[in-house]
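Quick heads-up: it's one chain on its own, the form predicted alone, in structure tokens.
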Amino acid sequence: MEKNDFVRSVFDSSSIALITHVNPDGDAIGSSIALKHALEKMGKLVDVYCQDDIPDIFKFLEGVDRIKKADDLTKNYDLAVALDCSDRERMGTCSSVMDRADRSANIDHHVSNTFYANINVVDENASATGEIVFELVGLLDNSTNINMASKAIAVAIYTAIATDTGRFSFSNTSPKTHRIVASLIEWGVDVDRLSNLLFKSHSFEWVKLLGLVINTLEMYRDGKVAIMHISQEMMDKAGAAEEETGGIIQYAKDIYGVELAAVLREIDPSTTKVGLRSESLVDVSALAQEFGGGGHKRAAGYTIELPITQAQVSLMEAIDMHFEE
């Protein structure tokens, strides 16, 4: 078994790297930390790499400080290990990190994952990364006399599968999340607070921007299809960082009758970020896949090289191909 594997690969290595994706949210950050900890209780020498800056929302999580980038690459590493990464291309500048390492690991649960490492440990019923990394604490815990059952890793495993099923409302959230969820509680997770640090804190310019976006709503298909727009000019209106167009598809996504929504982000003049959330009909991570990009069933994304119209055509192109199919 891959897992297995990889819990073999931990005892034979004395320092581990731990890799995340581009634009990190929860499950990315949290799976990372949880991980670190949890390695770190073994007495490896643990780093981990994210080529973007950290959410503030996320500053909470112990340990999060010490996330290191690519610039700060000083040695090789007996492993490295990728984590809610589908492929090497979402580690962005730090997959050469992966690429000095001695052996390499891939721990992930998205439909979209190409199997690049060494040992792969994918699992795409799982709610999130986050819920891996659980299963593969307990694991190092029975292969060794360290008791993995701390507050830390609690609450670092909790906002991953927290954020990546929408407070446990999406279709991906299954019993066995619920049972995790419950040993992280026995563990130290107070919910209440952590529920109002992910979910209920917002900054004045996330609202700002979010009446800006929603003026550009737009419903297409009968109603079936909601989208928006987010422009540069709009950011710099707001105030707004990349980390405050979080969360406002859903908006667009909880629209009675909407069983697609997409919000179309502005990177430059030329390059378009697309987010994608369905209901029941339609396969996102299908649609994602037809521009490069990838996810889940009822959440996925992509970048594509056009001006937000543009890209909007031909996003609308893709939508009447699903919905016809």
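Keep in mind it's a predicted model, so treat the numbers as computed, not measured. Numbering follows the first chain given and starts at 1. What changes on going to the form predicted together with a further copy of the same chain:
- Rigid-part rearrangement between these two forms places its hinge, out of Gly166, Ile255, His202, Asp52, at His202.
Moving from the form predicted alone, what structure would you give for the form predicted together with a further copy of the same chain?
Since only the chain itself is given, any partners or molecules it might have are not part of what comes next.
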């Protein structure tokens, strides 16, 4: 229903803005780029907006270099479409593009979506917004006789789905997800090359940092708790950038038997940022809230005005309380 409304709205529009969320991930960028290519095949004037920089790893996507930022926010569009944004705020400064557009649409898969647009194509059973975009592209194909099966669209949707499902490993990965990916390969995705780009490309600095951080690994509570830390000295030694600290916590969490993993990152000698992950038992958002932070049950964090060593002591005390409850 809403999908058909979306298609009609596209037909009624000449200029279309696509807007995705701050700190864009693979689904944000992939779903936006895919829809951009499809709409351009229909002769629409399309711009993609994102408040923040596109991570280097996604720079290979065709058209990603033309994504606009906050300094281009004065244009008016017939239709503005938010992608992968559960609410208006997720668009950051770019929400003003939607405010000024004649009509608005919202394509998303988050269960928390607030239905903030004129047309809301929300499917919380979709593994990724890219999965919904695949279905919309199919509808556009049917209603236009334009063949939408292009490699550029397929690569972008594959990027969206493969990243948001953690390489087809999260519980959101459905039979439909795999059937869509089968079609994307038929549309021309080079699985080997794309997987290399998305999942097997680490910087030398990241690998060096990983080694240094693993050497700090400590286990507590009969192997249920794994804690590592990242000092500024390690960052300098590895020559690593801040964004390269991200995936390292996974190595503590993936140890067999670990229920709670923490990485303590030295921001300055008296400030520590703490990342927390939980396997299933512990609600780490409750733990983070005790220190003024937040997050989800399985991933949370906080910043504390203590050097690493003392931050670790206070964290361990809080963890002990949680495990004894």
